[in-house]
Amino acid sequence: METITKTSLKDKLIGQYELAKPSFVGDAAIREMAINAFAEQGLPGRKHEEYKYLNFELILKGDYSFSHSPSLAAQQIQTLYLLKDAYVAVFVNGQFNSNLSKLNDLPKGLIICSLPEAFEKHKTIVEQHYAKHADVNADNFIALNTALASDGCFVHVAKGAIIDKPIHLLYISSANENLILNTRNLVVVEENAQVKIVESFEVKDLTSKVVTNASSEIVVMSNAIVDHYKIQNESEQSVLVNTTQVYQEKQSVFSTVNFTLNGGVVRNNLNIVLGGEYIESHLNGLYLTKNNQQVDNHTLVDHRMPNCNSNELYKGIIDDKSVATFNGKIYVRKDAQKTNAFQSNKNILLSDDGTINTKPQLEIYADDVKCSHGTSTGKLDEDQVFYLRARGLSEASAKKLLMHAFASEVVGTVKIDELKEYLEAEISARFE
């Protein structure tokens, strides 16, 4: 295994670009472009406007190895597999997994598979989509993704066909010495198809940093549904770069819902584009923060086309010294008559020392819009915990009731029992 060690990490990752370039997916052209424009951009610090909470040269300080392929068995994981009935692919340190995921007997209209096998046997879809959604010149993280991504996820729906069972897709970070991890997702739903994905980050048997940059393009075409969950739950030696960029074809409908549970540093870009008419978009999220963790949450809803909805709802609990960021874009374009667009974003500050930063933003060209944003910051309300205490309940089970309460208007909109149980009972722990 080889460490590459010089000046600046970004001369490490670009000289770990030209050291492995056989090794990584994608057409060579465009990763030569997207490491040029990581070598521009560089790694965003403090005078970068969109991450300017985030000292990203000091969060990455130290030397990193890229590779590391841990023996894991199935049943060291039994706990990470979330769902009971899914159809699963897992990823141990970006390495898709083929011994420990779930794919027998995949449904007629639905592929999954590694990234690199979907080059090779289904070329022609992925190249048309491929890079296509997600700018390398728009984002310094998304730019290092496409240079150096050696594998990830492709999923196919096929025109009209409806999942019954959700895909889960399962990262896993096993390591003793400190990786940075490029992983890259590509998910095609064609029309009329309905499909449910749930992404999860889980740890095990971690005991060095692990840098994951995770970059996802999701293609909804016409009249498609699509369900998508993340639960991001590693630990607080871990940093996530989480990137999700999703195009809307007309009457197609995407709903969304994030949870960060646990992590040292997450970094949550979650970029949609309403590309036809009559489209629905639904974003929400909860973040449970503690400790000395930071989460940055950035969404940008980009309205292109008339008649268009787009709800969002995020909602955080910040504790200790932990810092939590909401940065929340609404941008409608001046052909985008007839748009309802609404945001809003609420928290709770259970410590003095907690910092949050909620930033949520408007940006309209056309006239005939309804569009709204609001936040709202507090600690939890004293008159609700002596009328629970009144009647009964502890000081400390009063405010897991009324921080339950808050949580519940995220949790509620989970459409997967199982998942939704699971969800509930790892907050509850959390509340403890």
Given for the second form:
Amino acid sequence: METITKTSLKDKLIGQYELAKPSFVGDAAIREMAINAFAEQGLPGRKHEEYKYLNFELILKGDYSFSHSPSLAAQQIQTLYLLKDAYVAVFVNGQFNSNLSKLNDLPKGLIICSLPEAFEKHKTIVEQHYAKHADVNADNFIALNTALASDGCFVHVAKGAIIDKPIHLLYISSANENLILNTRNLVVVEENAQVKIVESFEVKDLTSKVVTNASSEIVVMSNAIVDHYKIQNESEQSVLVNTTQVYQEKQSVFSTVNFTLNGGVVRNNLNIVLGGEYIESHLNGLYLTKNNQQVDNHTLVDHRMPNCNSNELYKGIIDDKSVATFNGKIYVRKDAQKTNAFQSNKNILLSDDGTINTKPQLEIYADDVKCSHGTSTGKLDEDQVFYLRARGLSEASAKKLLMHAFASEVVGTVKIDELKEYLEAEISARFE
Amino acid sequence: MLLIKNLHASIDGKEILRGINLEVKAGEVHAIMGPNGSGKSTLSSVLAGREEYEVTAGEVIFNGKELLELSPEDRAREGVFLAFQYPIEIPGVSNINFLKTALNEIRAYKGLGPIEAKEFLKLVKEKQALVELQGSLANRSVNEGFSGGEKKRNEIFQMAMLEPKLAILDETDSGLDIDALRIVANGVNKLKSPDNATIVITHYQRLLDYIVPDFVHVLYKGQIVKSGTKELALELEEKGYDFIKEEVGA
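Just the form predicted on its own so far, so send over the form predicted in complex with its partner chain.
First the chain shown before, then all remaining chains and molecules of the complex.
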């Protein structure tokens, strides 16, 4: 029998809001609105249409703390830096760590700092964009994040600035107690600016369940070019809900590539609003799942204006009992004439017990558009495997070669050579 | 080199090969001809190790080894090469990478270390010239977007790179125009040596004008019903397969 005295996680999260309220930075009214939205929505359960394959009421069962500060030294996390030459902001359990970060020589036109610092020093620009794009009424986790987030990263690229090195936002989970973390980023790239941003999610000495609810708002102003990457390489105990909310102005180019290499439960919400004319958006993703992992990619491309192009390719290799979901929505609104919108989702199932749920959704309200979507799921092609074996390759190396070839279409879209090499090595190791 | 004894094979319970006997010695070229559905492609598939075919009786000895006991890759490593009738397209896998992997796995099987990069490139250049294959094709994905002729030339190019002891050409002439046919045949002839052997499987005599066989066998209803020299091929060309059917039927 259930006891009434047991506090639900939802109530505990709301309680945490009340507790932490005095220490919050930023606009209190936005948070108040967010926590009210969350109180109404709660955590998404089975009946939630957008979360039907991920029952978070079940996934999040447990008791959690909201912060944990281990001492980590730079030499302990050397392998997590990924890029030799980059501007790196490091977050340990959601908290900005200036000692581990490498932000000493930022070029002119670039600001990278923690969110609290941004609210203090760059108030005008932050308030102009913060929580203006990620809608608290649209998603449970956006509401929760907006209410509770106390740290994260602010990146600002000034008008016309072309940033020489990639920016790396590195999030490390390191704990021995269960945690729920809410981190929040704001990236503003002004007119004619260009920047490459890598977000990576990693673990170090993690022995407990860490739930990361990370949201980023990315504003790409007119004629700006942004290359964005997400590398998700956590542990089987990790739960990651990762929202990327993008707003593009006219003639801008935004490209994003999402790699899910490891994690217990990973949910990606990628929402892109094309708010001007002549915009280009590229969305690519690769997910490799195994054991009992659950990886769910939800994307939304919202064509609001005419003459824009969007191109989307998500690929997955699903092994063991893992479950992968792809749900890709494309809206083409009434005014968005001359839209080109393409979407493709391809999967390889390596085991009989794996599951792939794939759902492309096109909603088109304009009449002069070119749109297409396609999806395929299958095993490795037996004829291809045989052809390679007939030339002397072992069955294992034939399969490895074919999986590599399948993944290479997505890896090939990475424009940072060092990152590409890292990914190729990770993927190779995975197929050994 | 190759000894096939009373080979029976079936697919989905249907018997296709019904007692094949054949001996191929080093240095020889054998042609296997026959009408559609006689079992020509089944024979090459069984020799290469396609798993959907079930061998129900008989044995195949290749250089003293039970060929049918070996996996497809070990057959290749022992020196059996099948030029596919329909070469498979493999997008995303570069021809060169694939060949390098294949060559190195064959070398490892023989206890040799990986081939040096420089030596490999030299080999590629040399063998490409043999089949008049453009350098750009070698760097593309395996057979992807290749024309029919390019695919067949790529098969012979792979054969040249892997230097098999026994090459089985499965309907290599199908879909080739006369120029491509000449190039492919030329490649095969140049690779011929006293140490290796070739089995040419074909429906038409045409290819045998270019690759001249020492022996010609006629396959019909899963058995070799007639063997002879190259003149037999000419006779078949002239009279058609009906005369065989009549002879066998009689």
